[in-house]
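Only one chain comes next, encoded as structure tokens, the form predicted on its own.
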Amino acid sequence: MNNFDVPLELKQSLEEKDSFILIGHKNPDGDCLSSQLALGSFLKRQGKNVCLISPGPFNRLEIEHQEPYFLSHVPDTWKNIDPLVVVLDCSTIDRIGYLADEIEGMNVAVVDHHDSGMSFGDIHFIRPHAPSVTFLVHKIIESFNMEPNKEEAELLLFGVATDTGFFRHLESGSGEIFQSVAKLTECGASPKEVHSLMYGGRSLKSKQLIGKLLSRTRSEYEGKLILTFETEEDLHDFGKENRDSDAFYQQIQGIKGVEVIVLVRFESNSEISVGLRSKYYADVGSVAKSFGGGGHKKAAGFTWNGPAEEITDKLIKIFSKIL
């Protein structure tokens, strides 16, 4: 049995159940939404009833076109038909916010590639070594001896490209991942179109905001740690829709000697968001977990209910032991 085999219990539930509620996490990204959409499309092709739900918001430019496909709440009519709830791309139930209360008492399957936080749900398909949840959804489709259709293949490729930074985060031993990508292109997905969707169509303001972040960078530990911040004024002037975190991280990761990047952002008077990235050996996922967040070894984040300066100082001390 290889590491990515679909659990028998999950496959049986997907075969036997007639109705499915597919839920993703707050502040969804391309992998989260695409895994919901692709799995939902596949289940509909099997004659199943599907309800797609996301708590939003859809602030990222590359995903805003997907918002019309999702509801924000579980319809009352679905609560009495014994659906299977499939929660995708969530390591802890708090990541779906208020939807946790709306699915209480229902059977829940969790499909994820994170392993941080408290486990939840009745059925688990959690593979921390998977590059994305869309990669696992591709495995689900193949477990039925079927291929994704063109639309599903495009979604699946978009999701895996999103979570791998268009494959630049993958290391040696990733052959099975590229085999999956090759199959998706054979089913009609275009890497060129996916790249354009991920990185094209950006506004001038998004590049100007990156310029501000770069101008504020702070270097610690002989350049191994780079920190920067986004202010309340930035949020007002540029808006969340002009944030382009991936492009910013790419700029910093190209600097010689950098291992960890910290991006601290003002979200509201009561909340700060913190994004963490590492290049080689630092496990930023464990750092995020210690603050109630989550993610991967090389990409993670959490929220902080206090001053930006306070969490910045804490992180500098924590990374002194790692770097």
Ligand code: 5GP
The other form holds:
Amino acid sequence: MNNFDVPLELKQSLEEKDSFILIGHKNPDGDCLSSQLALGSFLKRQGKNVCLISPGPFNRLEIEHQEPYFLSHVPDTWKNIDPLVVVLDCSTIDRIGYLADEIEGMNVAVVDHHDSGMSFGDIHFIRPHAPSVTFLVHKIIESFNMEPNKEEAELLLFGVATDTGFFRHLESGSGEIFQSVAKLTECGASPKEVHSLMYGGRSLKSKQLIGKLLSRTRSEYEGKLILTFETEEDLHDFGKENRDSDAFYQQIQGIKGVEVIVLVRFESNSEISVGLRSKYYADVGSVAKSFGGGGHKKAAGFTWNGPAEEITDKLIKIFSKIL
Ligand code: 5GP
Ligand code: MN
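Form predicted on its own done; form predicted in complex with guanosine-5'-monophosphate now:
Time for the whole complex; same chain goes first.
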């Protein structure tokens, strides 16, 4: 569905219910947490009770400062007051990890912008054409004939900026998105500050880690596929806090002829994470989905419980048919 009107059922529930639990995905990013924070702030302004929950971990540098606002579990006191649970930025229930059990039996609304995953929840505001969930939260606020306050505007701008690589992934026909961004700046959000929150304050080590990844890149199919990997040793030497995948992808996306980028990372002895990006035509979302993960057509990921070499070989074979 292309229109961004807020479904009546969601609007009514937001008006009628008194208490809201807002939940986002594991390994949260700027869009997920900012959607929760901005919607939470807006609902509080409407006199509602709000509980923000994230399964964490808060590994990305640009979102570390948001961690103190989130609980990691549903408090017992919230279990018997019939709240509406709003799950944001998740296409499948497994994205919220152990929290799925904690909200069992509760009324659930899903606000998301991923290509359809395994549908869950009772009320849906799912728009794969939305650049970010914060954009949809902005629509929710406007559906009440209200504007975001300055703090909410800053959060909403941060979400759309992080999910679009500071707008560089937006294509023609994005007028409505820039109209939303224009309003957010009028409400007090600063693109300059968002940019510095996203890309500034990095450590020298994070750049050195990118150097390592760049030095190990492997090129297949005349450079249309570029793969690299982060080892157990890197994880030990640099730590997850020095990962900066967006900056890494940005470097590779600038190479002539590249279509797909694969970043394979050691997470633990039993887990490898795989990040996928495409530039124009390859649907990496469906590749990720075929391995139990998900995402968007041009940005997706999954976890792999096996050796890194094995998944690398499999992916090279799969992309021979796509590229
Ligand atoms: P990133 O590579 O930045 O971690 O993720 C890119 C996109 O893929 C995001 O939209 C993210 O939600 C999705 N994604 C990454 N890893 C997974 C995963 O393991 N499962 C699912 N369902 N989606 C993922
Ligand atoms: Mn998102």
